[in-house]
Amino acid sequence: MARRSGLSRRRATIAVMLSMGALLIGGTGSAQQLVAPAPEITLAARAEKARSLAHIYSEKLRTGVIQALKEGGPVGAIGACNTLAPELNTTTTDESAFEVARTGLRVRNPDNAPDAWELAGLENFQKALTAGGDAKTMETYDVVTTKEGQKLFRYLRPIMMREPCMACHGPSVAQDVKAEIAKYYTDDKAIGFNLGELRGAFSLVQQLD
């Protein structure tokens, strides 16, 4: 193979360095390396990604619940949902740069109880809905700093009560369904919701440092 000329080698070196985010400047013996900072991901871009993940999660959960209801009725759906939701939390988190979970003002699993930031968001959602706001356009996101000094991007989007949820979270849950719920959750408070009410929220977190 013919050797490349000095000019072609220099161009190739610059191309490689540019691809690595670095540019070699200066003449022979006075070379300096300038590392270009990675393009900053805007808050809006992070929100768009979180919004997309929340939608995907929601559809997968809804599809799974509907399938479980068809196969085993409300009683069978309890066990399926108990398994499906944590699996979705794990797989969605592993496949993205976000930790994904659910929370609410009244939760079935105490591990899903809201922290202070989530609680404030949920209460604001409830106030907006009471005032006639459209849940489809509601979301809240921000960059917050923990007590330990870690920066996090946080995103919250409402979960509204839909028909597939009524059998297990509605105002008229059958006794056999309540008994099945009690097998998994001993202090269930996620019951008594009406169709179209705020059920909870998808909560997404991304570490920034």
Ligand code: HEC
Second form
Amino acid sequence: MARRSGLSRRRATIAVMLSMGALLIGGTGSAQQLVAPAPEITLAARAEKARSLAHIYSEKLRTGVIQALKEGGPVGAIGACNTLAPELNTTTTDESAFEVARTGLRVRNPDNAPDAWELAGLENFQKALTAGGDAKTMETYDVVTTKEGQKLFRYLRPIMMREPCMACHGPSVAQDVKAEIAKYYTDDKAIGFNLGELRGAFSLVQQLD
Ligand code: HEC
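One more: the block was the form predicted on its own; return the form predicted in complex with heme C.
Below: every chain and molecule of the assembly, starting with the one above.
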């Protein structure tokens, strides 16, 4: 019998292998050696694509913010930090697009609040950073199944506080900037971060089958 069940067993095995791969490698960057070649796109290949997208978004965010600050100062640039417009979120690696979002342990926009998987990742980043880890090497990814049975590839990578971020997320945000932020965000918790601290994370999701 059993072409069909044979097939689904194979698929199940792949899924288990993939999530074991994620457990084993959790961000060490040596995915290729540890994940056995699968007859579909490997977890390592997805992670590599997600990583390169996160780099692109990070650069877009930084340069976008710098440009907006130059043009409008912090008050005029309030909207510029939300640069991840939906049309930017459609870069594909294969059958389906990555969606890119941002999150953090403390957020300005409540829509960016972390879900359980993101929260666990952010807390791990924070712990690793406190222990002296290097943010550049940090990431986490996995294949997860939603309550509805949908399989997703998920990827999380830290966003760090840098100089151009200080005007709006730093420990001494100017009164007029605070007032402008408060017009749009009534429950802002994304303030008081120091240079080099964890500001949040890029969170990428791709639907699998
Ligand atoms: C001119 C003010 C301004 C500057 C400068 C700025 N941001 Fe923001 N940031 C905001 C606003 C406003 C939001 C809320 C955006 C939204 O509605 O999603 C935000 C949201 C975020 C979020 C999403 C989580 C949350 O708090 O809602 C991250 C992460 C973030 N900023 C990181 C940065 C980084 C990193 C920099 C520096 C490269 C930076 N920001 C510079 C104003 C700013």
